[in-house]
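Just one chain follows, in the form predicted on its own, and it is written as structure tokens.
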Amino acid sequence: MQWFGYAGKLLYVNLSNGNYEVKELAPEQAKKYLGGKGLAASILYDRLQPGQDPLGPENLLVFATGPLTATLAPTSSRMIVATKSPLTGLWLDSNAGGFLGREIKFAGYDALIVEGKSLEPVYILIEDDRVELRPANNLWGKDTFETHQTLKELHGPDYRVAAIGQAGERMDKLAAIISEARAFGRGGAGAVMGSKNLKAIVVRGTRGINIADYQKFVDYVKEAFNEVAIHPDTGGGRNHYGTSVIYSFINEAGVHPVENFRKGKFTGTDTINEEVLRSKYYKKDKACSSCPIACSKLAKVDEGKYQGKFTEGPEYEDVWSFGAQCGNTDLGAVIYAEYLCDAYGLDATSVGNVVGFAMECFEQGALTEEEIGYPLRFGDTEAMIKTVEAICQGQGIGKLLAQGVRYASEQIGKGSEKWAMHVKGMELPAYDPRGAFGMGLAYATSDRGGCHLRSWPIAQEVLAANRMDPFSVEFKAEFIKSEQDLIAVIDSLGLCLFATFALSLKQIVGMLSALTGIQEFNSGEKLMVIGERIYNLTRLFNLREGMAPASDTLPERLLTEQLAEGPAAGQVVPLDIMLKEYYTIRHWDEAGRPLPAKLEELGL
């Protein structure tokens, strides 16, 4: 059949015995779950039987586009990876734009699927239809700055590289995905990557994509550019602030995390806030492909201790976990701790939440300075520093820490594991919920773990100007529950989230039917079917996994100390209350299993 918008075609890769097959896109597939993540869920759960160790041959690693990837739609850059995470022991998606989404697309392929180990380290290179598995002895030991440059020198810079660095290599929990300085982080996926022997993905696409109905599509993406334009957010704070536009926000509604989550208002943003990112370290803004918004920065330091050091970033979430977290206060120690996290290939938010979390260890006594090396306390940026070295090396405390806070929590003991701030094994990021109660319900019923981007409820709870109560549960569960769905559209569609910021449901039916032809994407009550689907069906994965229904809860901390100042001061997330009605709202029984009804209606 002909594709509008979809490449059509599935690559599979074993890298057991070096061959590869190319299948048929399934149209009930595309049409029951988008592509995406929708598309990597229902391969993932058809074909990677229950119980795998998440490092072993048998797991499964796929990129997945989706159908508005790599098309003029505003923010199309986006794919994602997935796999059975090894942080978590469940289902792990993980997204990221950059252009390596749309150079699969562009070679033919709407999904990439990895199976199987290689004895030697390897790295597929994929141009259009020409598939092979390369030698990749010499690039292993080298970091992802290192390798994008040999592999790129090697084939050309119009070829477009993921890769593992280091820690993907040591198979350490915390090891991201990184292409080109975008990280596919959170969960693991390059330490998945890196038990497969895998060391990168090379691409290069010269393929076209069909649109079904060309003037109509011209005519929504118009329109959507226009909105993106003009929305003080894409079109004004993001451009300018990058994701560090709420910082000053999010530090005055009380919501900011502060020393491993013991405080909630930060004192130190007269040196770290989006101000001074802007002015004193932001050099270049960089896009995305097909994005507008340009929320990416080049920044350097200019002049102290960390001078000449660089990033690209560093994203609101890093600024948190190597500031506040860390009670740090200098921004050229962030930017350089956010580049050893790229360079090494380490998802930045997990180790910046592990630091804190070491930090809290050792002025409890649980860790002493004879294990560390060295005294490591809040404030103390050079110690930071010189765990992230440890962690980016897998050295001495940095061995443990890289294998994340539950992990690292259970080794230590001593009752630390109250202070390991994580949601099924996943840190937290920068967001408080004792300030934003709906924030607290959506860690706790993330499919990922302890994640912002299932349902991030401090737009409305905080950001808006007719905000929700932070401190109500009134239809907070209603909120988490549709606003998962609507993301996992997007995340499903190639779509960058901040695109939601500015452009209706309606609006990106139109450019998705226009595009694709297809009846069953021509409303948006449809696509919420879907996205109510692919999340119901990462659930499944997740119970299918040995998920116990108490894995849906919040640290202790959250629920049972009370801050002692800033706006959340005296108060505590009523999770129960919250679960209780989100179960209700999902059609999931008490344990918080999908209802057979529920399934059936669904089509699963």
The other form holds:
Amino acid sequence: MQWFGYAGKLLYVNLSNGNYEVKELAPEQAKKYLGGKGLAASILYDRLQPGQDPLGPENLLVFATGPLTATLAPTSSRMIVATKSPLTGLWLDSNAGGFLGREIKFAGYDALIVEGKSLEPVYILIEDDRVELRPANNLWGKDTFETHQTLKELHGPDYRVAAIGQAGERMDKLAAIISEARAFGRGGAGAVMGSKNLKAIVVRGTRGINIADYQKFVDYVKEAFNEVAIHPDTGGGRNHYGTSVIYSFINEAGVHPVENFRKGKFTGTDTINEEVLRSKYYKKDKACSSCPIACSKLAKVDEGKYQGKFTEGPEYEDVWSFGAQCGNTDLGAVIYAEYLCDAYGLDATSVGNVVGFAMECFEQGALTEEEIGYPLRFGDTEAMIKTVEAICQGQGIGKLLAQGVRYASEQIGKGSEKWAMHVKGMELPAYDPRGAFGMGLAYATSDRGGCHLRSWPIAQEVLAANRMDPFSVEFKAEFIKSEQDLIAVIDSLGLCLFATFALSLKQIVGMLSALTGIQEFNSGEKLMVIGERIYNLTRLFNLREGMAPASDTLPERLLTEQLAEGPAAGQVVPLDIMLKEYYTIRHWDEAGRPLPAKLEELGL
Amino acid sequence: MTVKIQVKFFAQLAIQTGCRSCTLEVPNNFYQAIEVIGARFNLPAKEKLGTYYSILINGKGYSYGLADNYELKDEDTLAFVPILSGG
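Next block, the form predicted together with the partner chain, ref. the form predicted on its own:
Full assembly next; the chain just shown is listed first.
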């Protein structure tokens, strides 16, 4: 079959026996699941037996691109890594931009599926048709920066690399996969890679991509680039400030969690805000492949205790996790903490979350100075950095905290479970849903646990663009369901979520149809059905893994403890009523299981 | 009647106006107040409200449940936020 947009091939690499196999992408699979997240969900659901140990050789690691990945479409750098998460025991897809997706596609593959476990450390080298396992003993123990440098020096600067650091080698549950400073961060995919003795993948592709209707595709792409350029977000603030463009607004609205979600408004904003980041720390803008937004920033500390430290970022989530979450007001320390997480290969959002948790444990007496080795209070920047270093190095209290906040709280006990801010085991990010109830439903029903990237209703709720009262349950279930389905589509296409701020679904359909020539993709309605199918499939995956319906919930604090001050003072999240409506709208039963008629309608 | 309020500008609006935060005396009617603020900072305040930027009144979006004759009070905070679509 002649493929357009797609490479049309899937590369299976078995680390146990060192063999690889190239299989044809089935047209029906592409039509049903698009690519990226959807394709990975179908592969994992079909090939992974339920109940397997996420860190056992049976688990699969799927690197999947979408049909738009590596094309001229704006923000089409994206790809996903999917697996069974060691952090949650459930479905995980972690999405990143950069250049890796482009290279995998240009090498001729829509997805790389890694199976089994190598006896010795290896890396996978892919050069178009040539696929090899190479020894990685000399790389084991190196951080991600050293690993990238060594492999690029060996193979050449055009080779794209994704690697784990020491955290992944130790199989810490917060371990990430780092690809040229972009992170497949959340959920512990780096630990799965470490469990397979796979240090890195190195890819070079020299093929192109066929386009079904070249002129039409280019016309749609030109229009899309223009829309992204003139939109006040993607063409303005996001380029200038990066993802921290939202920082002051989120804090003003009282939804910026402070000190482990004990407060909703941070007072340290004289030294931490988007303007200080831009004027004092950002040195250079950087863009992913095919991206006109360039939201990535290279930041460096010029003075003070952390002088000379640098990072690509910090992203808004991490300015929060190492800022307000720990009561820290020194942006230099935020930059250093993020550098450490990138180097050792850890999810910076979760690491900051778990440090804030440990601070609360110390202040409440559940962890002692003897157990930690030093006092660990909110606002103590040096203690925060010491703890991040301990997590990165897998030493002392850090060894426990690197397994995530749910596991740490279970081990610590003493009532600390109620300070563990997670959903289904994944640490919550930087928004307090007591100030925007829809965000609470989005967290509770995210298919990978506590995450803001399945639906982000904050703008609509707080800025009231759609007149959704942040403190009402009205319209929330409908909105969250619809956005989850849409984002499942975007994550399957290979586009960045930021593109959707400027582009309508109609414009995306235009590009996709002209690119692929596939009739099944020629309307927004059809794509939304595919999105709904994907979201139901990841739901089925989670139910098959034994996810209890009761885990569609929030930490007790958000359901019962009112914020004392700020715009959300006196509020708690009325989750039950929204959740019931959400299940009804999704055609799931009262225990959150998709009803047979819905599954039949979706072809599942 | 006038009131003294705190006015904040976030992200690129802070650059455009040259101000992150200040105290101003403005008419107590919300829509008259933003016209005065717009004139002072050379912002097309009323025309671009909801398309180019939004406003938080004491942390809450302006357009939710705000009557035409909504009155500001002394010490209220008006934060001008450029249109932002996601985190």
